[in-house]
Amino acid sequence: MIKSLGVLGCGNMASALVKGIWNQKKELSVSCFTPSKTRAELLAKDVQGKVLDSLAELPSHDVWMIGCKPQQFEELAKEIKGKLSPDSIVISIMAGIPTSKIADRLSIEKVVRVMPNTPTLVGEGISLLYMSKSLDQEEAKQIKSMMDASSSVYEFSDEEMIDKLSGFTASGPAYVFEWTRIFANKAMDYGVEEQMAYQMAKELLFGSSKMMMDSPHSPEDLREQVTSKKGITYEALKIFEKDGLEKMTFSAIEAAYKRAKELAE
(Lines of atoms letter the chains of each structure in order from A and count residues from 1; the text may use other names and numbers.)
(Lines give C-alpha, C1' and ligand atoms only; values in the text may rest on other atoms or scores of the structure.)
Protein backbone atom coordinates (compact mmCIF):
# COMPACT_ATOMS: atom_id res chain seq x y z
CA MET A 1 0.00 0.00 0.00
CA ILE A 2 1.38 3.42 -0.99
CA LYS A 3 1.41 5.58 2.13
CA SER A 4 3.99 8.29 1.43
CA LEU A 5 5.11 10.54 -1.40
CA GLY A 6 8.15 12.75 -1.86
CA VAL A 7 8.07 15.56 -4.43
CA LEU A 8 11.28 16.92 -5.93
CA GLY A 9 10.31 20.01 -7.89
CA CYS A 10 6.94 21.58 -7.09
CA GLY A 11 6.00 23.50 -10.23
CA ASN A 12 2.49 23.84 -11.62
CA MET A 13 2.22 20.36 -13.10
CA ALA A 14 3.70 18.48 -10.15
CA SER A 15 1.58 20.50 -7.73
CA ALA A 16 -1.62 19.85 -9.70
CA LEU A 17 -0.97 16.10 -9.77
CA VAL A 18 -0.01 15.92 -6.09
CA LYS A 19 -3.04 17.93 -4.96
CA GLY A 20 -5.31 15.70 -7.03
CA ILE A 21 -3.72 12.60 -5.49
CA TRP A 22 -3.91 13.97 -1.95
CA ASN A 23 -7.55 15.06 -2.31
CA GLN A 24 -8.37 11.43 -3.11
CA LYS A 25 -5.99 9.96 -0.53
CA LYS A 26 -5.76 12.38 2.40
CA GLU A 27 -3.92 9.88 4.61
CA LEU A 28 -0.94 10.16 2.25
CA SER A 29 2.18 11.60 3.90
CA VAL A 30 3.84 14.15 1.55
CA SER A 31 7.31 15.74 1.61
CA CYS A 32 8.16 18.60 -0.76
CA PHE A 33 11.44 20.05 -1.99
CA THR A 34 12.45 22.98 -4.17
CA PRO A 35 15.80 24.79 -3.88
CA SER A 36 14.19 28.10 -2.91
CA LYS A 37 11.55 26.40 -0.71
CA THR A 38 8.87 28.85 -1.91
CA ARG A 39 6.90 26.48 -4.15
CA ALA A 40 7.55 23.59 -1.77
CA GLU A 41 6.02 25.55 1.10
CA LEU A 42 2.93 26.39 -0.96
CA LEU A 43 2.35 22.76 -1.95
CA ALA A 44 3.08 21.44 1.54
CA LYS A 45 0.48 23.81 2.97
CA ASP A 46 -2.16 22.57 0.50
CA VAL A 47 -1.55 18.88 1.24
CA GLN A 48 -0.68 19.11 4.95
CA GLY A 49 2.83 17.98 4.11
CA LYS A 50 6.30 19.01 5.20
CA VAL A 51 9.13 20.86 3.47
CA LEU A 52 12.54 19.23 3.08
CA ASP A 53 15.34 21.63 3.96
CA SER A 54 17.88 19.99 1.66
CA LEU A 55 18.72 16.87 -0.33
CA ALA A 56 21.53 15.87 2.02
CA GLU A 57 19.34 13.25 3.67
CA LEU A 58 16.05 12.04 2.26
CA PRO A 59 13.29 10.36 4.25
CA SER A 60 12.05 6.95 3.20
CA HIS A 61 9.04 7.24 0.89
CA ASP A 62 7.05 4.69 -1.10
CA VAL A 63 6.93 7.00 -4.12
CA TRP A 64 9.06 9.92 -5.33
CA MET A 65 7.83 12.34 -7.97
CA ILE A 66 10.48 14.18 -10.00
CA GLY A 67 9.09 17.44 -11.35
CA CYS A 68 12.24 19.35 -12.27
CA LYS A 69 13.05 20.48 -15.81
CA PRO A 70 14.67 17.78 -17.99
CA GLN A 71 17.83 19.89 -18.25
CA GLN A 72 18.15 19.80 -14.44
CA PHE A 73 17.86 16.04 -14.05
CA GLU A 74 21.54 15.10 -14.31
CA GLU A 75 22.47 17.48 -11.49
CA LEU A 76 19.55 16.30 -9.35
CA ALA A 77 20.44 12.65 -9.96
CA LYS A 78 23.99 13.21 -8.71
CA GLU A 79 22.61 14.70 -5.49
CA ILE A 80 20.09 11.98 -4.69
CA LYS A 81 21.66 8.80 -6.12
CA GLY A 82 21.91 6.19 -3.39
CA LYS A 83 19.55 8.14 -1.10
CA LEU A 84 16.31 6.59 -2.34
CA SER A 85 15.15 3.21 -1.14
CA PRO A 86 15.87 0.63 -3.89
CA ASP A 87 12.22 -0.44 -3.64
CA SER A 88 10.82 3.09 -4.08
CA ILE A 89 8.75 3.95 -7.14
CA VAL A 90 9.91 7.03 -9.04
CA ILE A 91 7.31 8.98 -11.04
CA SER A 92 8.84 11.30 -13.61
CA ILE A 93 6.92 14.14 -15.25
CA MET A 94 10.01 15.28 -17.17
CA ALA A 95 9.66 15.53 -20.94
CA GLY A 96 11.92 13.31 -23.00
CA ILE A 97 13.90 11.52 -20.27
CA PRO A 98 13.38 7.73 -20.71
CA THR A 99 12.78 5.37 -17.80
CA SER A 100 16.01 3.50 -18.57
CA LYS A 101 18.07 6.65 -18.04
CA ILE A 102 16.24 7.53 -14.82
CA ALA A 103 16.72 4.01 -13.48
CA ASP A 104 20.42 4.07 -14.35
CA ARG A 105 21.13 7.50 -12.86
CA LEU A 106 19.25 6.76 -9.63
CA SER A 107 20.12 3.07 -9.26
CA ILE A 108 16.49 2.06 -8.95
CA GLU A 109 14.21 -0.19 -11.00
CA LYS A 110 10.62 0.98 -10.58
CA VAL A 111 10.11 4.01 -12.82
CA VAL A 112 6.90 5.55 -14.11
CA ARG A 113 6.60 8.29 -16.71
CA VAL A 114 3.62 10.63 -16.62
CA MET A 115 3.15 13.43 -19.13
CA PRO A 116 0.30 15.71 -18.00
CA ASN A 117 -0.96 18.89 -19.66
CA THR A 118 -1.90 22.26 -18.19
CA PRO A 119 -5.71 21.70 -18.10
CA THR A 120 -4.83 19.33 -15.25
CA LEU A 121 -4.69 22.52 -13.19
CA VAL A 122 -8.47 22.88 -13.58
CA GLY A 123 -9.28 19.17 -13.33
CA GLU A 124 -9.73 18.71 -17.09
CA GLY A 125 -6.32 17.41 -18.07
CA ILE A 126 -4.89 14.52 -20.02
CA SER A 127 -2.00 12.45 -18.69
CA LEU A 128 0.00 9.96 -20.73
CA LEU A 129 1.26 7.05 -18.62
CA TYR A 130 3.99 4.43 -19.01
CA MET A 131 5.10 2.08 -16.23
CA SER A 132 8.26 -0.02 -16.28
CA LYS A 133 7.79 -3.77 -16.01
CA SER A 134 9.51 -3.76 -12.59
CA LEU A 135 6.30 -2.65 -10.88
CA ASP A 136 4.14 -5.51 -9.68
CA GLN A 137 0.45 -5.69 -10.51
CA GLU A 138 -0.74 -4.08 -7.26
CA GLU A 139 1.77 -1.23 -7.49
CA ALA A 140 0.75 -0.52 -11.08
CA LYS A 141 -2.91 -0.49 -10.05
CA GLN A 142 -2.25 2.00 -7.25
CA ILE A 143 -0.17 4.31 -9.46
CA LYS A 144 -2.91 4.34 -12.12
CA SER A 145 -5.49 5.16 -9.45
CA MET A 146 -3.33 8.01 -8.15
CA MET A 147 -3.00 9.55 -11.61
CA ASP A 148 -6.74 9.20 -12.29
CA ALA A 149 -7.38 11.64 -9.46
CA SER A 150 -6.48 14.77 -11.42
CA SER A 151 -6.76 13.94 -15.13
CA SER A 152 -7.92 11.48 -17.77
CA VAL A 153 -5.16 8.86 -18.01
CA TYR A 154 -4.09 7.12 -21.21
CA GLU A 155 -1.69 4.25 -20.51
CA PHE A 156 0.73 2.87 -23.09
CA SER A 157 2.88 -0.27 -23.07
CA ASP A 158 5.33 1.32 -25.54
CA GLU A 159 7.30 4.13 -23.87
CA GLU A 160 8.04 5.72 -27.25
CA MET A 161 4.37 6.71 -27.44
CA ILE A 162 4.89 9.13 -24.55
CA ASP A 163 7.41 11.10 -26.61
CA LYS A 164 5.37 10.85 -29.81
CA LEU A 165 2.15 12.06 -28.22
CA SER A 166 3.58 14.74 -25.92
CA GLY A 167 3.62 17.21 -28.82
CA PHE A 168 -0.11 16.53 -29.17
CA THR A 169 -1.44 16.30 -25.61
CA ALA A 170 1.11 18.20 -23.52
CA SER A 171 1.85 20.92 -26.09
CA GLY A 172 -1.68 20.97 -27.52
CA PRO A 173 -3.12 23.51 -25.07
CA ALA A 174 -0.54 26.03 -26.30
CA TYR A 175 -1.82 25.56 -29.86
CA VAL A 176 -5.38 26.17 -28.69
CA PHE A 177 -4.33 29.27 -26.74
CA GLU A 178 -2.46 30.59 -29.77
CA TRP A 179 -5.45 30.04 -32.03
CA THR A 180 -7.63 31.87 -29.50
CA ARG A 181 -5.20 34.80 -29.57
CA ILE A 182 -5.32 34.87 -33.38
CA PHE A 183 -9.14 34.86 -33.43
CA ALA A 184 -9.24 37.69 -30.88
CA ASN A 185 -6.68 39.74 -32.78
CA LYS A 186 -8.70 39.48 -35.99
CA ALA A 187 -11.83 40.59 -34.16
CA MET A 188 -9.87 43.58 -32.84
CA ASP A 189 -8.77 44.36 -36.42
CA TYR A 190 -12.46 44.67 -37.24
CA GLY A 191 -12.91 47.13 -34.36
CA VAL A 192 -14.04 44.90 -31.49
CA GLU A 193 -12.86 46.05 -28.06
CA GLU A 194 -10.03 43.88 -26.67
CA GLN A 195 -11.83 42.38 -23.67
CA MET A 196 -14.88 41.52 -25.76
CA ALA A 197 -12.71 40.05 -28.52
CA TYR A 198 -10.92 37.71 -26.11
CA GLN A 199 -14.17 36.70 -24.41
CA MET A 200 -15.76 35.88 -27.78
CA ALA A 201 -12.74 33.83 -28.82
CA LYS A 202 -12.62 31.89 -25.54
CA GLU A 203 -16.34 31.14 -25.64
CA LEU A 204 -15.99 30.00 -29.27
CA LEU A 205 -13.34 27.43 -28.32
CA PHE A 206 -15.13 26.38 -25.13
CA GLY A 207 -18.54 25.99 -26.76
CA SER A 208 -17.15 24.07 -29.72
CA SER A 209 -15.20 21.74 -27.42
CA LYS A 210 -18.25 21.09 -25.26
CA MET A 211 -20.31 20.37 -28.35
CA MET A 212 -17.76 17.78 -29.49
CA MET A 213 -17.66 16.18 -26.05
CA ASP A 214 -21.46 15.97 -25.79
CA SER A 215 -22.15 14.89 -29.38
CA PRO A 216 -22.14 11.32 -30.72
CA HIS A 217 -20.95 12.68 -34.08
CA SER A 218 -17.33 12.82 -35.24
CA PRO A 219 -15.51 16.16 -35.57
CA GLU A 220 -15.74 15.73 -39.34
CA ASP A 221 -19.53 15.29 -39.16
CA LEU A 222 -19.88 18.34 -36.93
CA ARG A 223 -17.71 20.34 -39.33
CA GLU A 224 -19.93 19.35 -42.24
CA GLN A 225 -23.03 20.41 -40.31
CA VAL A 226 -21.59 23.94 -40.15
CA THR A 227 -20.40 23.98 -43.77
CA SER A 228 -22.90 24.86 -46.49
CA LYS A 229 -21.72 24.31 -50.07
CA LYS A 230 -20.31 27.59 -51.39
CA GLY A 231 -21.14 29.29 -48.07
CA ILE A 232 -18.85 31.44 -45.90
CA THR A 233 -17.49 28.51 -43.84
CA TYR A 234 -16.85 26.55 -47.02
CA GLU A 235 -14.70 29.40 -48.36
CA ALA A 236 -12.77 29.65 -45.06
CA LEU A 237 -12.04 25.91 -44.97
CA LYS A 238 -10.76 26.06 -48.55
CA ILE A 239 -8.04 28.43 -47.32
CA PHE A 240 -7.06 26.00 -44.55
CA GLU A 241 -6.78 23.24 -47.16
CA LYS A 242 -4.85 25.37 -49.67
CA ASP A 243 -2.39 26.71 -47.11
CA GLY A 244 -1.83 23.30 -45.52
CA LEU A 245 -3.21 23.65 -42.00
CA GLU A 246 -3.13 19.87 -41.43
CA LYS A 247 0.41 19.53 -42.76
CA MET A 248 1.58 22.46 -40.63
CA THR A 249 -0.01 20.96 -37.50
CA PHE A 250 1.58 17.56 -38.17
CA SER A 251 4.95 19.29 -38.63
CA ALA A 252 4.55 21.08 -35.30
CA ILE A 253 3.84 17.81 -33.48
CA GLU A 254 6.81 16.14 -35.17
CA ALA A 255 9.05 19.07 -34.12
CA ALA A 256 7.95 18.56 -30.51
CA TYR A 257 8.71 14.82 -30.79
CA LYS A 258 12.16 15.59 -32.16
CA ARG A 259 12.85 17.93 -29.23
CA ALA A 260 11.73 15.21 -26.78
CA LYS A 261 14.31 12.85 -28.26
CA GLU A 262 17.01 15.55 -27.99
CA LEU A 263 16.22 15.97 -24.29
CA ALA A 264 16.79 12.23 -23.80
CA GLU A 265 20.41 12.46 -24.95
Ligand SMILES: NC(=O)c1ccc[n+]([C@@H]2O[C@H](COP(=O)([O-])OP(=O)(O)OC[C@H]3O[C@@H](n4cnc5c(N)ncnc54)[C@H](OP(=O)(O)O)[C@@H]3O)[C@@H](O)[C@H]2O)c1
Given for the second form:
Amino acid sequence: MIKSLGVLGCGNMASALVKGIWNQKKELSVSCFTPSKTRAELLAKDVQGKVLDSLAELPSHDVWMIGCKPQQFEELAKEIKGKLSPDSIVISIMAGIPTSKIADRLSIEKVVRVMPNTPTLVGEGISLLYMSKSLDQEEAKQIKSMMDASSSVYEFSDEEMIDKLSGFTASGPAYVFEWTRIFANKAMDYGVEEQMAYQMAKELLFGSSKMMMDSPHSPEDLREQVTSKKGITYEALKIFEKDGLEKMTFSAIEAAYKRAKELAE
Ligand SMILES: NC(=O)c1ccc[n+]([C@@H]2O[C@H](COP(=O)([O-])OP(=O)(O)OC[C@H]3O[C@@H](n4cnc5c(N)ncnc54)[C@H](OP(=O)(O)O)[C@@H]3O)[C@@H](O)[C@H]2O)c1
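Please give the corresponding structure for the form predicted in complex with the named molecule, as opposed to the form predicted alone shown earlier.
And the full complex, kicking off with our chain again.
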Protein backbone atom coordinates (compact mmCIF):
# COMPACT_ATOMS: atom_id res chain seq x y z
CA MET A 1 0.00 0.00 0.00
CA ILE A 2 1.39 3.42 -0.94
CA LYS A 3 1.41 5.49 2.24
CA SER A 4 3.96 8.22 1.62
CA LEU A 5 5.16 10.48 -1.16
CA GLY A 6 8.23 12.70 -1.43
CA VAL A 7 8.11 15.53 -3.96
CA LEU A 8 11.42 16.83 -5.30
CA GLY A 9 10.63 20.01 -7.22
CA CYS A 10 7.19 21.37 -6.35
CA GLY A 11 6.53 23.63 -9.33
CA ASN A 12 3.23 24.22 -11.09
CA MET A 13 2.81 20.75 -12.54
CA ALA A 14 4.00 18.59 -9.65
CA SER A 15 1.97 20.69 -7.18
CA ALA A 16 -1.20 20.35 -9.29
CA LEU A 17 -0.77 16.57 -9.52
CA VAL A 18 0.04 16.12 -5.85
CA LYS A 19 -2.91 18.26 -4.74
CA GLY A 20 -5.23 16.19 -6.96
CA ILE A 21 -3.82 12.95 -5.55
CA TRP A 22 -3.94 14.12 -1.92
CA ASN A 23 -7.54 15.36 -2.23
CA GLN A 24 -8.53 11.77 -2.99
CA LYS A 25 -6.04 10.12 -0.61
CA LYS A 26 -5.85 12.32 2.45
CA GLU A 27 -4.09 9.59 4.42
CA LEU A 28 -1.00 10.05 2.20
CA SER A 29 1.94 11.56 4.08
CA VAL A 30 3.82 14.03 1.85
CA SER A 31 7.31 15.61 2.06
CA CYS A 32 8.17 18.52 -0.21
CA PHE A 33 11.49 19.94 -1.40
CA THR A 34 12.48 22.86 -3.61
CA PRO A 35 15.85 24.66 -3.48
CA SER A 36 14.22 28.02 -2.69
CA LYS A 37 11.79 26.43 -0.18
CA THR A 38 8.92 28.83 -1.03
CA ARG A 39 6.98 26.49 -3.32
CA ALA A 40 7.67 23.48 -1.11
CA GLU A 41 6.08 25.42 1.76
CA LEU A 42 3.05 26.30 -0.36
CA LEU A 43 2.46 22.70 -1.40
CA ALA A 44 3.12 21.34 2.09
CA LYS A 45 0.47 23.72 3.46
CA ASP A 46 -2.09 22.49 0.91
CA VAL A 47 -1.50 18.80 1.59
CA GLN A 48 -0.72 18.94 5.31
CA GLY A 49 2.80 17.80 4.44
CA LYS A 50 6.33 18.47 5.69
CA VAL A 51 9.04 20.61 4.12
CA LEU A 52 12.47 19.07 3.64
CA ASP A 53 15.13 21.67 4.47
CA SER A 54 17.81 19.94 2.42
CA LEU A 55 18.58 16.77 0.49
CA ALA A 56 21.40 15.78 2.84
CA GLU A 57 19.27 13.08 4.42
CA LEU A 58 16.06 11.82 2.90
CA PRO A 59 13.21 10.26 4.84
CA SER A 60 11.97 6.88 3.70
CA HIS A 61 9.04 7.15 1.25
CA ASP A 62 7.18 4.57 -0.85
CA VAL A 63 7.05 6.89 -3.85
CA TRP A 64 9.10 9.91 -4.97
CA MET A 65 7.94 12.39 -7.58
CA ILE A 66 10.55 14.34 -9.55
CA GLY A 67 9.03 17.64 -10.65
CA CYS A 68 12.04 19.74 -11.64
CA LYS A 69 12.90 20.74 -15.23
CA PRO A 70 14.76 18.17 -17.37
CA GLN A 71 17.80 20.49 -17.38
CA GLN A 72 17.86 20.46 -13.53
CA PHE A 73 17.76 16.66 -13.23
CA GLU A 74 21.52 15.91 -13.34
CA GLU A 75 22.14 18.31 -10.45
CA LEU A 76 19.30 16.78 -8.41
CA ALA A 77 20.42 13.23 -9.26
CA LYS A 78 23.96 13.93 -7.99
CA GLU A 79 22.52 15.06 -4.66
CA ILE A 80 20.16 12.14 -4.10
CA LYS A 81 21.93 9.19 -5.72
CA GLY A 82 22.16 6.31 -3.25
CA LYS A 83 19.79 8.00 -0.78
CA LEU A 84 16.53 6.47 -2.05
CA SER A 85 15.64 2.99 -0.95
CA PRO A 86 16.37 0.67 -3.93
CA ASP A 87 12.79 -0.52 -3.68
CA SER A 88 11.14 2.93 -3.90
CA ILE A 89 9.12 3.96 -6.93
CA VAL A 90 10.13 7.17 -8.71
CA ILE A 91 7.55 9.05 -10.77
CA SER A 92 9.12 11.52 -13.18
CA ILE A 93 7.09 14.26 -14.83
CA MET A 94 10.13 15.59 -16.72
CA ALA A 95 9.76 15.89 -20.48
CA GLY A 96 12.07 13.72 -22.53
CA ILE A 97 14.22 11.98 -19.87
CA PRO A 98 13.81 8.20 -20.31
CA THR A 99 13.18 5.79 -17.45
CA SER A 100 16.51 4.03 -18.19
CA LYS A 101 18.46 7.24 -17.53
CA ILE A 102 16.52 8.01 -14.34
CA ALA A 103 17.06 4.46 -13.06
CA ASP A 104 20.77 4.67 -13.85
CA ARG A 105 21.34 8.10 -12.26
CA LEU A 106 19.42 7.23 -9.09
CA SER A 107 20.45 3.58 -8.71
CA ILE A 108 16.86 2.38 -8.56
CA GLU A 109 14.73 0.20 -10.84
CA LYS A 110 11.10 1.18 -10.51
CA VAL A 111 10.52 4.27 -12.62
CA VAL A 112 7.23 5.70 -13.87
CA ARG A 113 6.84 8.51 -16.38
CA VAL A 114 3.84 10.81 -16.19
CA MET A 115 3.33 13.60 -18.70
CA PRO A 116 0.59 15.91 -17.42
CA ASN A 117 -0.74 19.12 -18.94
CA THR A 118 -1.60 22.50 -17.42
CA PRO A 119 -5.41 22.03 -17.34
CA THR A 120 -4.52 19.72 -14.41
CA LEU A 121 -4.29 23.01 -12.47
CA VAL A 122 -8.07 23.41 -12.86
CA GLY A 123 -8.96 19.74 -12.46
CA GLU A 124 -9.38 19.12 -16.22
CA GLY A 125 -5.97 17.72 -17.10
CA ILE A 126 -4.86 14.69 -19.01
CA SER A 127 -1.72 12.70 -18.28
CA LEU A 128 0.22 10.18 -20.32
CA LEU A 129 1.52 7.27 -18.24
CA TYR A 130 4.28 4.71 -18.74
CA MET A 131 5.48 2.31 -16.04
CA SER A 132 8.72 0.38 -16.29
CA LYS A 133 8.37 -3.39 -16.24
CA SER A 134 10.11 -3.64 -12.85
CA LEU A 135 6.95 -2.56 -11.00
CA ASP A 136 4.93 -5.56 -9.90
CA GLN A 137 1.22 -5.83 -10.71
CA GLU A 138 0.04 -4.52 -7.35
CA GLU A 139 2.43 -1.53 -7.45
CA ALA A 140 1.32 -0.72 -11.02
CA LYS A 141 -2.33 -0.87 -9.94
CA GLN A 142 -1.72 1.48 -7.02
CA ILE A 143 0.27 3.99 -9.09
CA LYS A 144 -2.44 4.01 -11.76
CA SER A 145 -5.13 4.62 -9.13
CA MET A 146 -3.02 7.38 -7.56
CA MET A 147 -2.59 9.15 -10.90
CA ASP A 148 -6.27 8.68 -11.78
CA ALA A 149 -7.01 10.95 -8.81
CA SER A 150 -5.12 13.81 -10.45
CA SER A 151 -6.24 13.81 -14.10
CA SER A 152 -7.56 11.61 -16.93
CA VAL A 153 -4.83 9.05 -17.43
CA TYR A 154 -3.85 7.42 -20.74
CA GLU A 155 -1.44 4.53 -20.20
CA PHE A 156 1.02 3.23 -22.81
CA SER A 157 3.18 0.12 -22.70
CA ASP A 158 5.68 1.66 -25.17
CA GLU A 159 7.68 4.46 -23.53
CA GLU A 160 8.36 6.08 -26.90
CA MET A 161 4.67 7.04 -27.07
CA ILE A 162 5.17 9.41 -24.12
CA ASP A 163 7.71 11.42 -26.15
CA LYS A 164 5.69 11.19 -29.35
CA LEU A 165 2.46 12.37 -27.70
CA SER A 166 3.93 15.04 -25.40
CA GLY A 167 3.84 17.54 -28.26
CA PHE A 168 0.11 16.81 -28.54
CA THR A 169 -1.27 16.54 -24.99
CA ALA A 170 1.33 18.34 -22.83
CA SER A 171 2.14 21.15 -25.29
CA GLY A 172 -1.41 21.18 -26.70
CA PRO A 173 -2.81 23.75 -24.26
CA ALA A 174 -0.23 26.24 -25.56
CA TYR A 175 -1.52 25.73 -29.12
CA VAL A 176 -5.10 26.29 -27.94
CA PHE A 177 -4.09 29.45 -26.03
CA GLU A 178 -2.22 30.70 -29.09
CA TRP A 179 -5.24 30.10 -31.31
CA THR A 180 -7.40 31.98 -28.79
CA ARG A 181 -4.99 34.92 -28.94
CA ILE A 182 -5.09 34.90 -32.75
CA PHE A 183 -8.91 34.91 -32.85
CA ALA A 184 -9.01 37.79 -30.35
CA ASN A 185 -6.39 39.67 -32.34
CA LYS A 186 -8.47 39.48 -35.50
CA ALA A 187 -11.57 40.73 -33.65
CA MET A 188 -9.45 43.65 -32.34
CA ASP A 189 -8.32 44.28 -35.92
CA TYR A 190 -12.00 44.75 -36.74
CA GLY A 191 -12.34 47.23 -33.86
CA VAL A 192 -13.59 45.05 -30.98
CA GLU A 193 -12.28 46.21 -27.59
CA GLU A 194 -9.55 43.92 -26.14
CA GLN A 195 -11.40 42.46 -23.13
CA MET A 196 -14.47 41.69 -25.19
CA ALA A 197 -12.34 40.16 -27.96
CA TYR A 198 -10.63 37.79 -25.50
CA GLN A 199 -13.92 36.88 -23.82
CA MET A 200 -15.46 36.05 -27.22
CA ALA A 201 -12.48 33.91 -28.20
CA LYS A 202 -12.42 32.03 -24.87
CA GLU A 203 -16.15 31.33 -25.00
CA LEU A 204 -15.80 30.11 -28.58
CA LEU A 205 -13.21 27.50 -27.54
CA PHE A 206 -14.99 26.60 -24.32
CA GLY A 207 -18.41 26.20 -25.99
CA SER A 208 -17.01 24.19 -28.89
CA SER A 209 -15.09 21.90 -26.49
CA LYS A 210 -18.19 21.37 -24.36
CA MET A 211 -20.19 20.53 -27.47
CA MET A 212 -17.58 17.96 -28.55
CA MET A 213 -17.53 16.41 -25.08
CA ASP A 214 -21.32 16.23 -24.81
CA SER A 215 -22.14 15.21 -28.38
CA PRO A 216 -22.17 11.62 -29.70
CA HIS A 217 -20.96 12.99 -33.06
CA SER A 218 -17.34 13.08 -34.23
CA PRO A 219 -15.49 16.42 -34.58
CA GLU A 220 -15.72 15.94 -38.38
CA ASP A 221 -19.52 15.55 -38.18
CA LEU A 222 -19.83 18.60 -35.94
CA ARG A 223 -17.66 20.57 -38.37
CA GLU A 224 -19.89 19.52 -41.26
CA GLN A 225 -22.97 20.70 -39.30
CA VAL A 226 -21.47 24.22 -39.29
CA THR A 227 -20.36 24.08 -42.91
CA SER A 228 -23.07 24.63 -45.48
CA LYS A 229 -21.94 24.06 -49.04
CA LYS A 230 -20.68 27.36 -50.51
CA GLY A 231 -21.44 29.15 -47.20
CA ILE A 232 -19.08 31.35 -45.19
CA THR A 233 -17.49 28.57 -43.09
CA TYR A 234 -16.92 26.58 -46.27
CA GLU A 235 -14.88 29.49 -47.65
CA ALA A 236 -12.89 29.79 -44.41
CA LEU A 237 -12.10 26.04 -44.21
CA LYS A 238 -10.86 26.09 -47.80
CA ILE A 239 -8.11 28.46 -46.61
CA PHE A 240 -7.11 26.04 -43.83
CA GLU A 241 -6.83 23.30 -46.41
CA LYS A 242 -4.96 25.40 -48.99
CA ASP A 243 -2.49 26.78 -46.43
CA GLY A 244 -1.93 23.39 -44.79
CA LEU A 245 -3.27 23.69 -41.22
CA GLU A 246 -3.07 19.89 -40.78
CA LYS A 247 0.48 19.68 -42.12
CA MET A 248 1.57 22.58 -39.89
CA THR A 249 0.01 20.95 -36.82
CA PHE A 250 1.69 17.60 -37.58
CA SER A 251 5.04 19.40 -38.01
CA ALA A 252 4.60 21.18 -34.66
CA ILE A 253 3.94 17.88 -32.85
CA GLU A 254 6.93 16.27 -34.59
CA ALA A 255 9.19 19.23 -33.63
CA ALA A 256 8.17 18.76 -29.99
CA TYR A 257 9.02 15.02 -30.25
CA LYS A 258 12.45 15.88 -31.68
CA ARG A 259 13.06 18.27 -28.76
CA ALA A 260 11.99 15.58 -26.26
CA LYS A 261 14.69 13.30 -27.74
CA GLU A 262 17.28 16.10 -27.43
CA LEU A 263 16.36 16.60 -23.76
CA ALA A 264 17.01 12.90 -23.17
CA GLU A 265 20.70 13.25 -24.16
N1 LIG B 1 4.42 23.03 -17.84
C2 LIG B 1 3.84 22.06 -18.53
O3 LIG B 1 2.87 22.23 -19.26
C4 LIG B 1 4.37 20.65 -18.39
C5 LIG B 1 3.65 19.59 -18.93
C6 LIG B 1 4.13 18.30 -18.76
C7 LIG B 1 5.32 18.09 -18.08
N8 LIG B 1 6.01 19.15 -17.61
C9 LIG B 1 7.26 18.90 -16.90
O10 LIG B 1 7.07 19.28 -15.55
C11 LIG B 1 8.32 19.66 -15.01
C12 LIG B 1 8.13 20.92 -14.20
O13 LIG B 1 7.55 21.92 -15.00
P14 LIG B 1 6.83 23.17 -14.30
O15 LIG B 1 6.18 23.92 -15.40
O16 LIG B 1 6.02 22.70 -13.15
O17 LIG B 1 8.14 23.96 -13.79
P18 LIG B 1 8.34 24.93 -12.56
O19 LIG B 1 7.02 25.50 -12.12
O20 LIG B 1 9.45 25.85 -12.92
O21 LIG B 1 8.84 23.96 -11.40
C22 LIG B 1 10.14 23.43 -11.32
C23 LIG B 1 10.42 23.15 -9.84
O24 LIG B 1 11.66 22.44 -9.76
C25 LIG B 1 12.39 22.96 -8.66
N26 LIG B 1 13.83 22.69 -8.81
C27 LIG B 1 14.76 23.36 -9.51
N28 LIG B 1 15.96 22.78 -9.38
C29 LIG B 1 15.79 21.73 -8.54
C30 LIG B 1 16.65 20.74 -7.99
N31 LIG B 1 17.96 20.71 -8.28
N32 LIG B 1 16.13 19.84 -7.15
C33 LIG B 1 14.81 19.83 -6.86
N34 LIG B 1 13.94 20.73 -7.35
C35 LIG B 1 14.42 21.66 -8.18
C36 LIG B 1 12.08 24.45 -8.66
O37 LIG B 1 12.36 24.97 -7.39
P38 LIG B 1 12.25 26.54 -7.02
O39 LIG B 1 10.78 26.77 -6.78
O40 LIG B 1 13.08 26.65 -5.81
O41 LIG B 1 12.78 27.28 -8.20
C42 LIG B 1 10.58 24.43 -8.98
O43 LIG B 1 9.80 24.29 -7.81
C44 LIG B 1 9.31 19.81 -16.15
O45 LIG B 1 10.21 18.74 -16.10
C46 LIG B 1 8.45 19.71 -17.40
O47 LIG B 1 9.13 19.01 -18.43
C48 LIG B 1 5.55 20.42 -17.70
